[in-house]
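In the form predicted on its own, a lone chain appears below as structure tokens.
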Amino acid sequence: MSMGDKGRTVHIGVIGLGGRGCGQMTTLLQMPDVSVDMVCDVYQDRVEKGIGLVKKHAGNDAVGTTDYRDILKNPEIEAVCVFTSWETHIPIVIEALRAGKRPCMEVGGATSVRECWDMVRASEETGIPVMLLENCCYNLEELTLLRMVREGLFGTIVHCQGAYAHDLRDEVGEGDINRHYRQRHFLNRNAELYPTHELGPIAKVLNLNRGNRMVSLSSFASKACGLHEWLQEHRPDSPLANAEVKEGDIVTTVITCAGGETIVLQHDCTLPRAYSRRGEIRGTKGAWQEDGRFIFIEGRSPVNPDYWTHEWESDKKYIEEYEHPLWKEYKEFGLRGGHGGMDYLVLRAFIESVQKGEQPPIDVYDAASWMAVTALSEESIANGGAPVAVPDFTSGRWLQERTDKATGMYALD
């Protein structure tokens, strides 16, 4: 199918319309074979903000309610799209894999392995397929590097790194009065709480549940300061100007794998910085790195040869070489949606994949590994770093080829 074709309609449901569900579900609204049917939030107004959005921009009365049940039992809707809170992701999805629809979630962070195992078991004994949204694995840069990585230009992997490194400090500590979720997190939480945005990408690098694992983890935190003084300064006379943070402002996750590589995670959200995922390739033959937009690949980027040093050089004439086809096709259709256009992809690629039946790039073990590391960041840091297995989600199918994957443009493996 391309870009521009359209299937047939899917008929959705839309769980959570905070500013993101909304973002997500206007990004939807725009696919001509999307049909939003009923939207749901525990907040009325949210509810008619959502109404109201589609009846913008498609026209059709889609039915309001603040109990997600409600979609869960109406037997027109096909799929469902979770973009509610964090703690509320999983067992939301396990719900609605047990009323027959296909789910999808925004990303977010796991509070326990065992909600991860009941996800997967719940998806295996339906038979029905989970997609994970996480939008970062469809980015343009991404995408390239991924196809780089896969024509051999880094040679051999051996070390990925990856940070979600943006200054909340704003939303978090007016979370009571914006209803924003996160901030109960980071009062009552020591753990690398949004690990997917780096990891994703990582993950898909390395082969992570086709072929390769995570084995092991172990998680270091800064004390926190960033946010206690924010707040101090900017809401002396809010009873959170005393509270306590359990979040330290610096988190790093050191994860081994069972093919050798290591991957390196830091969550730093409570201290002042410009916006960086700070991705890092390591390869025999090549190396990435984010920050500055640097690249240096064996036998083509510069060695001085007065003092034997490689130099580094701009990604920018790679990035165009190595281009991922499904991006230059997008240009084509025009990009739209959020993110520089990644969300309409991730979007997409689960709308398409509900579509023809199959599997999605992002699949309920992808889902259920990645959003694990939260809860095992959390355990390994209440230990002092002690390292803490991962677990194998797959129970042994990642050392197979796997047959129920994703096809088509969308595909990341």
Given for the second form:
Number of protein chains: 2
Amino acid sequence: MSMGDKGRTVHIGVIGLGGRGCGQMTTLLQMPDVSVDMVCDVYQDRVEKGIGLVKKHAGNDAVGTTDYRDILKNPEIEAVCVFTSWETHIPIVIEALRAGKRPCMEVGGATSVRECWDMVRASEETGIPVMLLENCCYNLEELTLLRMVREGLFGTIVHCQGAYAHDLRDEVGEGDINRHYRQRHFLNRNAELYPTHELGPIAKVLNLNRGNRMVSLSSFASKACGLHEWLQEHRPDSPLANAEVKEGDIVTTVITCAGGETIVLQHDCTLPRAYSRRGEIRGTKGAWQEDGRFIFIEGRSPVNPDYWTHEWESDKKYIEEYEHPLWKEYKEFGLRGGHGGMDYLVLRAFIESVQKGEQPPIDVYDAASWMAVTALSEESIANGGAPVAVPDFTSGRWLQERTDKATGMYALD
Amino acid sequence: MSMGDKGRTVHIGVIGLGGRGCGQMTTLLQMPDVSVDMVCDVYQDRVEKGIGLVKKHAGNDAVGTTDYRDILKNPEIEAVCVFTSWETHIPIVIEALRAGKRPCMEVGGATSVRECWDMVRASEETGIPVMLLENCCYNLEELTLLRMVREGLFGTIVHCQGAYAHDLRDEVGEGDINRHYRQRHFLNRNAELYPTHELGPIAKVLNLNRGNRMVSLSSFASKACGLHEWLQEHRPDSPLANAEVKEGDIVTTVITCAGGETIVLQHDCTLPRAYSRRGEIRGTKGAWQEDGRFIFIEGRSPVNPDYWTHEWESDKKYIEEYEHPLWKEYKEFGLRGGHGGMDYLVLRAFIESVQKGEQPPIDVYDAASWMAVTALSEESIANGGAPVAVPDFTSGRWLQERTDKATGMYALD
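Form predicted on its own done, so how does the form predicted together with another copy of the chain look?
Time for the whole complex; same chain goes first.
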């Protein structure tokens, strides 16, 4: 990726204009080589809002529709961005592929392993790539840590952890259940609902689908008390006040990899706490923990001379020293878009991969396997924590050590 | 427990005089109502050292032996303290019970579920209590947090975590394999080898065996690279330099409880990091994390006014405000013994329970179920992470909500 390079204009349709969809579209509208020609949402009020945003930021009159098939039928549209509710991402992506469009989609979990396979087959059969917009893969710390891993600071990596630890009781307990994409999942499912913010960066560290892969998964849910107690106290008159919540407050998932590494994920959204993705990288030469911003690098970090024990350092000077070149360039270019700038980078990676006709850095196999974690964890929890096999969506291509070099995202030199 | 109260003299025999045994015995020798009459180790040099320590600290001539059965045969001995290698704790405790002695033992994991049952049956059949000396249950922070839990600050508890995260590569890679209790486990087993430092305090928080219990357990090991790489670099001439290490660097265990709570434990001893027990307590009203010393208590901790999000506080002021009464009294009395004072408290709890003829606060059911985690995790790992049932060693007594009140350890008022 090169900052500020303007390629040929990519004509896109935006599907899904909730809060996130409008935010992402606004970031896209800042790119001079992107033209948002059509906008879609099932709610007409959102369509009007989307048309207004396009007019305001880009000046053109986008065509609005409440049926995304109108976008897929339009021969002028090359790419579609799917920002809809979680459970509709994959079905719309598959339809887009079959219609010859190049799709990207926001993050979320899958409802079945089958739909992940269907997406992989649709992409393979049409020859059209899919990109999952996992913005956290592009965050400063995650990219910089990836560089440190690639440069060997952590030695052999043996274990990674992460979480989506975000107290969402207020958001999930609010508003119209029919329009609230997250709420209906919390009320009706018990699973690792939202794995990719932490699993995405871990997947890059562990070379998943590129020389390594997830082999088995086990998942465990605590009881669900947090949202229910909160609703009874804070929303006593809500129709949800006495609703039974299915999603356990803490859902812990353990994944084993072909390379012998383990991964622990947690979904943690209905108890009080501070936000964290709770990243951890553990290797034979170093350790990093997001909570506390702790790092220890053997041979560099100070060791207590009294007895043989280590002390953490702050990771700040390492993040500065090993700052990923993409972020150096990005800071000179000027950060833009949501979530500290990472949204712009992931969207830009999509647009550039479309312009160049290349595979995106987070491809259909990544999307399928990362999103499948939700369906697999649901299965494991339903079976009392029984391990479930993670399918090899690459059909053996992971053995060929596929690389990310094509896009430059992880080309560090 | 009351500080400084001198009860009737308890005549004890000490079995196991390695580093830990000598340290614990030295703490016992500071108690005016404890008489160490006999000392034992399989190595004569240690026996001599033990006799010398008794002479130095208490003035009497202890009888030394290399056969612990000599202690069990001595009618003057009322209680025995088992500080031997991990795998011999339970067999010696069972023999002590059968000989009519009142045993306590240092921490460690079990080698089989069967030996845990054998210990429970021996205690039930003889009517003699057993105490596990889990010192971390008596640490300032753990006891103070237990008080906070009991007083409702965390609301309904739904999830706890902990670890034995201690870089022991130097210790495990050193010395004579035959005399090194920990080393042979690391070289030959793959399990949650050392669960009780974190599980003990969690068990008290979750009322395990007293109205709640562990129901199932699943365990997962990463590959074992840390010790092997370290030995090759730092001990190239050691006979261990090319040894195959069986213990995975990170062993993650997930336990589900009858009350719906989940527990995550990690054994983490062969990779570089700072020491931590990594405690976490998660409830519907509050959260605590040992790493970073983070706490959030709803209604007390500040909330960011810009948008609905929480920020951690330091736990320090809470630890001061809710300091456990036992520790208040202990500080006035004067801290003594190893590990910041908690060793003295746990040993004192044992001695007082012997003097009073009462059940100790960490009893045979706690010992059996906590130590069984090692054997159960070994089974789960051997079966690819399959969940294994945790036996109800209480045979239903946990349903009766047995309390710790008898000893006062957790009587907070």
